[in-house]
Each structure stands twice: as structure tokens, then as C-alpha cells.
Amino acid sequence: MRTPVDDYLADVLTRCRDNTDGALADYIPELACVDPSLLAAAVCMADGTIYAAGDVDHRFTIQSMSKPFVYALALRDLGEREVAARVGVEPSGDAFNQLSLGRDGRPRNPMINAGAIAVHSLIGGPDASDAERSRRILDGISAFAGRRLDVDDAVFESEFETSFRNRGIANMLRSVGVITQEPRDVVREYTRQCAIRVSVRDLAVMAVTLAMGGVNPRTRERVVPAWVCRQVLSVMMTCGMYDAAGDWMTSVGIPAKSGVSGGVLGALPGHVGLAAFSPKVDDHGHSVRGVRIFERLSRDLSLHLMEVQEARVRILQSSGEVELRDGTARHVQLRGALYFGSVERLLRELDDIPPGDALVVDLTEVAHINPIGRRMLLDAMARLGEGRRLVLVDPSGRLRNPRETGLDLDVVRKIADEQ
């Protein structure tokens, strides 16, 4: 069975199409090159599943979203106190290429270019040569996303070839003893971290990796300890958007980082990874429909951190045969909560019934449905009850109408009164 979730993304993508505000971040020569009309999207849940819609196969250079990355890289090798050392962990309010520090001369957060630049001299220790610090970072970044990544080396000489602003911010760091390394070579090797390439399915599945806590749950290898990625996401929730944050997180709501190549990545904690990309972008450096994305994703999912979530409790419980009037059938007996997580694993659950089995779904102890997971199960009712016998059980009626199902009402009561 096909699941929602395939045609809910592909619905966002069409209405979030015809954006056509931003512009390429062409001072970037190769990123002027790129067709201003991908658009792509994905979302990967807690246990490795992949949803995606769009120009999924398309690859484009990370960029800035490889900073909470390499930050979570240094925090796992060096400690929380030698990388604080150095980088602190406040919102700056500044564009993220700002040649500026804090008052204690330290740059104010891993996400803006001074801070990530910083970070990424810190990888290896300090004897480590160039090519020892950038193949330990795609490495470690190709662990987050579950397979090996490469860098786009046309982007790379690009970019290193216009990067004068980045050299001077290096400049800066090395003249207040942030980093100790020549600055031509910490800006060259940075600068091949933003070249590696990926795809929105990668962004999801890094995003997710962080938000379950470090284990990447497609690999199942665990990339960085828990409490990394509750710094990292702290980080990413206050400063990984820019002098855009607070609009991002009265909006969105999400932990979350974005690149000038057009994509934008998000890791809501314990729950799920999302990811967009469409190369067009705002004066922040972040993609103008992808943030349209992440705006209707929250919102229709009701994935906002400071929305009040259900419990998360496990909804599917195999109850054996039950007797209908005209014969028997499976029983399925749902518990909990039913939301977007917890209906989206309902579904892939209830493909695994044999396509000609009868079946009851009994609503009887679902203690809440909230509205993205009402729509999603009477989707997934209509989608059941081809070519099966199929009843549902709602004493409560939770899902208001059940004429929406298409299913036979008196059978309905006739259950419902026998539980």
C-alpha cells in the first residue's frame, strides 16, 4: 500500500512551485549555473524510512549545513570544553559571512562562517595535516548520512578561487590566536567541506541521525554520543538560521540549518529528519521555497517544538480473529495517540496483512487523533478496502464521519456494540 505521506509531499511541493522570489547565490560562479526550477523535498522517521518528492536524485554541494556536522565531529573528539574554548554558543544577529567576534574575542557561535572556520581547524588536533582534517570530516559526514559521500571538486575551485571574504575572516581568527594553522590553507580545506555533495534524501537521513540521538538509524551505527546532539540541536535551534532565527523559530519551530546551494536541512528530537532544496535563495542565504517547505511541513504535521505533542506511545496491537455476522476477520486494535508519526508506522504495519484478509480496525481505546493523522487514517481506510472486506470500529467517533470511509455503518454499530 502506497501511504499518504508520498502524495502529501508531492501536494506541498506543487504549491510551493510557483515561488519564484530569491536568486542564485552567484557569487558562487558555479552556483550561478545551477537550474533555478529543482525543487525537492524528503523526510526520514526514526526508523530509517524515506518518504521524497521532486529532484530527489539531484546532487548539490551541502555548504553551510555541513557546519553542525563538523561542530558535532569536534565536540565528540575534543570535548565540550576544548571546542567552547574557542567557539562560543551565542546568536550573533549578524549576516553569517560577518567579519566580527564577541566581546571575549572568541567568534559567537559554530553556525556563521567565523565560527564554523574555526571549527573546522579544530578537527584532528592540532598536528593534523590538511588532508588528515578534510578526510576525517567527509568521513564523518558520510556516517551521518549512511553511505560515502564526494566532494564536487568544479564548485570547490570555484568557491576557493572567490573566496576573499572567508580569508579575511580567517585572518582575523589567526590574529587572535583562534586558530593556529596558515589561514589560506584552514579557508581551502573549509572550503572543501561546502563542496561535498549530497542529496535531500542525505540531508534527511544526517538530520534524522542527529535528532534520534547520534545513531543513524539506516546504518545503525551510532556517529556521535547522545549528548552531542542535544548541543548541536541547541545550537542549530538558536543560531543555525541566521539573523533569521527567531523568525524561523515562531514560524517553523524546527532545529535546523541551511546552505546558499538551496537547501535546508531540519532534526526534530526523537521524531524525524526533513530536508528541502530549491537553489534559490533570500538575503539571510536561505532558500526561499524551502523555507515555504518547512513552513507547511510544521504546520500541517504539527511538528513545531513548542507545540504540546501527543504521547508517543506504541499504537498497534494484534488482537487474533474476530466474528462478523457473515463470517470472520482480523482484528487490528489501536492504542495511544494517533499523529503523523504514529499513523505513518500504523500504515506500514497494516501493508504487511495479506492484500485479501478481512479486517477490523478498532478505534475503541485511540485516546486522541489529532487532525494530520484523522486525514492520513481515512486515507488509509480507502486505500485498504480495495479488494477486502473492511470495518471499522468507532464508538467514539473519532474520526466524526465514517461515511468518509466507505464502510457498511451497520456493521460499524453492530461491533462497536459488542466490545
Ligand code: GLU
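Every value quoted in this text rests on a predicted model; they were computed, and no experiment measured them. Take the two forms, find the largest set of C-alpha atoms that superpose within 1.5 Å, and that set is the rigid core. Residue numbers count along the first chain shown, from 1. Compared with the form predicted in complex with the named molecule:
The Cα shift for V391 between these two forms, taken after rigid core superposition, is 2 angstroms or larger.
Core-superposed comparison between these two forms: the C-alpha position of A244 differs by less than 2 Å. Remark: with the core as the superposition reference, the CA shift of E344 between these two forms reaches 2 Å or more.
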Contents of the next structure:
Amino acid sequence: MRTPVDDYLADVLTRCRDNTDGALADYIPELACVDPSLLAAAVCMADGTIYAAGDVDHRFTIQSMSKPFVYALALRDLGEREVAARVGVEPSGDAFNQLSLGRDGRPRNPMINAGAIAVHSLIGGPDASDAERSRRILDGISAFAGRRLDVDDAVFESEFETSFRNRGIANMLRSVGVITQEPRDVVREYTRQCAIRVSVRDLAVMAVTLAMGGVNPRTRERVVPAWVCRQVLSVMMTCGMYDAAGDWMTSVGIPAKSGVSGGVLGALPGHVGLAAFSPKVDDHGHSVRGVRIFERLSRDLSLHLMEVQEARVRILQSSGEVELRDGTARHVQLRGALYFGSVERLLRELDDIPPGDALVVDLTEVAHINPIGRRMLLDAMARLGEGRRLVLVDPSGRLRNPRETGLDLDVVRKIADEQ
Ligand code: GLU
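The structure above corresponds to the form predicted on its own; please provide the structure of the form predicted in complex with the named molecule.
Full complex below, order starting with the chain above.
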């Protein structure tokens, strides 16, 4: 069935198609031969459902969009401290290929080439061979995509042959000890990393895996731990769009990464993964039409991170009286998401209920609860239960992991027994 989302995406592409600004990234000779009219977009939902429009099966090289994922693999395998010893997290405000280091001698962040080359060199540890490092990276990026990816050898060779600038960066890194291997070998394998082939669908799945805390919703594989995703998304937000990061934050407001092949991917935490592709890029190396597509998606679908979200839990209006075996009780039916802001408000509303009234708190319609929401609600249940009959209706077991909440087990049992 064609859904409104399919039609909407097709419409977004139609509106962006006329824009022919920008130029092919011809510093990589093979990219200068690409058809500039190619255009595609994809959205992957939190449950793995994919919507896509345009040249959805066209495959192109991942280029700098590999950087957040290789950073994630390095964090997973080496830990935050060891990775932070080699690369910072501050926006550089420089172009992606600037030969620059921070005052402390580290590359400023893992999204510019200097930082990405440093992070690439860490994969597999100092003793890993070039082949081993490359294999781990291809395996890891494939796990994010949920299918086996491969390398575009023509783009790889073409870029490596002309990679004078990246070799200059790697030599600079070697001279200050940020990388320990032979610079030319590191640049060769980094270039191979950038030549991994993907489609917009792959990028959207990779993005949603970051957005959903590291579990690929299509394969159900946990690729990286949740803390890694938080770190990677933070760095994408501040550094992913290089020297256009401020413009991007204000106009789109989604953690993102671009690549000079013309791809852009974005990951909105807990919500959605997005991808766009069109080969002509602007002076920053971002796809011109890709940026337009993201501006539209952000505005039309209210995806800007800084957009005010309403407190998302409410007591259903229909909540009235409910019959229990031994009398009637007030029925409090909750709907929405339970997190700090929404539960705080809910607790104040529950406070208005007169003491002594029997209560049924019904979580059947609750869509999501995070650890602090659960903890606060359990605590409130214990207090509400003092001096009254309290029944909890919780068919999905959202409040039932007392060990995780750190609350008194008796409190939880008392609540569960009442059901
Ligand atoms: N492989 C490209 C380079 O290192 C990636 C740059 C980009 O996509 O922004 O120059």
C-alpha cells in the first residue's frame, strides 16, 4: 500500500529537483563522472519501517558519512578515555580537510579528516594489520546497515592515487604521535573506508540504529552500547557539518553527517533516521539538494531538536469510575510517554485526588517510559497507595523491574498484588 509518507517524500524530491546549484566533488576524479541528476531520500522509523523515494537503489560511496560509525566502533572497542586521548570533541570551524590540530596536539574532532584518520588508526588496536583494521570497519559498518556492504574499488583507487592532502594530514599526525603506523598505509585504509558503497536506504537504517541507542531495528542486533550513541550524536550535532554546523543547527537541528559523494544522513534520538542523496555539493562539501531536503523534512515533520515538545503524558478525559469487586474506584488512564517532565506534571495532577478514594492507575495506553519516569511513577504509586486501595493496570509490565529502579521490593510487590 502506498502511504502518505511515500507520497510526501516523492513530493519533497519534486520540489528540490530544479535546484542545480553546486558542483561534483572532482578532487576525487571518479566522483567527477557521476550523473549529477541523481536524487533520493529515505526515512527509517524506530521499528525499522523504511520509506524511500527517487533513485533509492543507486549506490554511492559513503565518504565522510563513515566517520561517526567508525568513531562509534572505536569508542565501543577502546572506551571513551583511550579515544579521547587521540581526538577531541570541539567544533573546529575549519573545512573538513584542514591540516590543523588543537592547542593540545590532538585533532579537534573525529568528523574532520584529521580526527577521522586518527580514529581510523585506532580500530583493532596498535598491532592490527591494515587488512584486519579494514575488515573490522567493513564488518562494523555493515552491522549498522543490517546487510553486507562492499567497497567501490574504482572510487577507492581514484581517491587514493590523488590523496596528497590526506597524506599531508597523516604525516602531521604521525609527527606528533597521534598515529603510530606508517602514514601512507593509514591513508590507504582510511580511503578504503570512505569508498564503502551504500544506498539511501542503508544510510537511513544506519542513522536510526544510532538514534535508537545502538540496536539495529531491522536485524535486532546490538551494534554499539547506548552511551556510545549519545557521544556520537553529540559530536555529529556540533561538528558533523564542519564549518556550516551553526547554520545546520538553526535551520535543520538534527545530528547529521554529510559526505562529498552527495549523501547526508541524520539521526533524531529515539525517533527516526533520515538520509538524502544528490551528487552536487556546495563549498562546505555538503550535497546542495541534500541540505534542502533536510530543511524541508525538519520543518514539515517538526523534527528540529530544539522544537518545544508538549508534555507528552496525559490523563484520558474519559477516565471515570471503574467497578472493582468490592466497590468503585477512580479510573486514571494514562496515555503518552513517561519521562521526567511529563511524570512531574502528572504527579501534581494526581495530588489533587482526595485522600482515601480508591484508585485504578492504568498504563495500558502508555507508549514509552524511561528509567527516571519509571522511578518517579513507582515512588508516586507507593505514596498514593498509603491509606487507600490502589490498583495498577500494567499489561506490558512497564513498571515491573524493581531491581532496575532501585526501589524497595515490597513497594512493588504490594502494588503488583493488588492487581
Ligand atoms: N574521502 C573524503 C576525504 O577524505 C571524505 C571527505 C568528505 O566526504 O567530506 O577527502
